[in-house]
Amino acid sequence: MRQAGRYLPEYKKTRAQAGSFLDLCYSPDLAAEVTLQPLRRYDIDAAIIFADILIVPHAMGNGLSFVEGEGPVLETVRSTSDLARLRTGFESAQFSSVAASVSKVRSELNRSISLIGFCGAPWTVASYMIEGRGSEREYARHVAYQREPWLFDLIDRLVVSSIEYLCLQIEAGADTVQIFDSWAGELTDELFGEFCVEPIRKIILGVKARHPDVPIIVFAKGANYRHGAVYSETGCQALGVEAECSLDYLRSILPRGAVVQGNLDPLLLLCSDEIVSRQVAKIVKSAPMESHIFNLGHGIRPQTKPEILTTVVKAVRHADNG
């Protein structure tokens, strides 16, 4: 989760040298380096590849920009009006640009090393369009419950530029690609299945139909235990985990088999060595190897030590081997 990102020095100074956030998404070289940045520092066995889920609206010619201390700024859409703006994304600048991203990690990439591609799912990424940040929901949550047609539009649009995007990083050299829809867990059960679960099959179908062999991720952050439903109605062949999620529960949900990435709790990363080892090893232990991918439950914290990072990849190949 968020591999490379404000806690790496190395990082940071990437970051200013591509001057603006948006500026080192777009520029393959920086993006590719950043990528590359935590496979030289750890015995990691994925690469995950730097963009940020913003990008298909920022591809469908939504405005967006990036304000330090703020984060993102969207252009707004509450409307039918607003959708007559919007395109689909295919053949933008945008998406040719992390294409490119993966195709020069990928290059550079130990073929051993498996390369993540990801999108936004389209809940979390109408949610920012609606709101115009990431602060809160509750008007993209009140639309939802209203059934406003054009919100089913903007999801549709979402799924079609999305089913591209995918296609596209896979194309480009991604052994398997993620979908994170990390408000998902704000949705009641109402809510649940027609807007995270069905756009999130759809994108699935989209992608399979084109690359039958591919893995799909899905981290539905906060499903907790809607997580056995995602699993089962979205067709993915994973599922991202929470932290406050249980492995022990999830085995109880899920098929015989069924692969989990997840949960070590970001927040754990600024404890002690000792601590870290001690929840790494309940963690791995706590899931058979052959079905789990060692991950946290949410992106590092920028605070976090690089060191630190090393005491998680010892404990989780030393519990491993034993």
The other form holds:
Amino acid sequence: MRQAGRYLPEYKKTRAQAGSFLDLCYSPDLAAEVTLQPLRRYDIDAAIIFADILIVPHAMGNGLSFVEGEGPVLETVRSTSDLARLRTGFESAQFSSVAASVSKVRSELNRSISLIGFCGAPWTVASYMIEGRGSEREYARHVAYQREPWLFDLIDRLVVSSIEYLCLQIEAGADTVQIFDSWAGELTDELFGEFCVEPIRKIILGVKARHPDVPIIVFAKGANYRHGAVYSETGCQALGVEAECSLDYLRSILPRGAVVQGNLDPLLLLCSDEIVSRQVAKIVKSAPMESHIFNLGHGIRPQTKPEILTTVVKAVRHADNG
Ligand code: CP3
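Alright, leaving the form predicted on its own aside, put up the form predicted in complex with ligand CP3.
Expanding to the full complex; the earlier chain stays at the top.
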């Protein structure tokens, strides 16, 4: 997720070579390199393309920069007139660079390793555009409660651009795509259906119209007891889940065949090998392997020691065989 790579010395080296984070995202050779770096170190089954959820608003013409030590800073969208400057992003240099990274990775990756493409969900991306930075969502939730017409317009535009962006990644070689709704958990039940579920459902409908067989993962982070609704109402094939959600609970409410991804608390990776192995075994025990994609419940902390991931992978493989 967004912290990905920063715990690896080889990532830091390539990142320094690229100059800025966005230059790294838009240099297909370097983006492919950092996508592949974890696969050289670990016996893992999938790669996620190196990009960011904020590439969609950037391609739509919304100003974006990443400020060292602060994170993303965006031009704000807070009215109908602000929407006028936005394009669809179709055929943008940003979309083409990511598609080029995907095809480069696919051509270098063993066929047995899955490649995951991704985008942000409209609620999360709209929140960044409304607030202009990542630390706040109060105003975004305020305009959601107000049902401001321009917010629905913004979300509809994000749906259209995200469908195109995901399809481009699939056409370039992504085996599956994941939709990240990092701030879904902050939506009350009153807003959840309208702003998390509905726009994601529309994206999935649009992608499936062009690529019916590509499985889609939705990570509505913090959805907790509402993951069941996300699964049954969006049309996705797999659910990303945060560390706070109980896998036993999820298993009790999801239909057979539903796939779950994630759940290991990234903070645990700062603990000892024993604690990590024990927790991994616990997760594998409560989720049948054929329907669980082992992963963390959120981004890896930059201070994580790379060796602990070897422990995780070994513990997963051991638990799977045992
Ligand atoms: O494994 C990978 O390479 C995954 C690529 C990836 C990134 N961002 C690269 C990135 C993915 C899947 C994302 C998703 C993303 N980006 C999300 C959704 C998932 C989540 O983590 O909740 C969100 C909300 C973003 C937005 C974003 N991008 C923020 C808020 C930040 C700053 C984070 C911080 O703590 O500084 C980013 C930057 C970002 N995106 C980095 C990476 C590797 C760090 C850039 C760096 O400093 O090198």
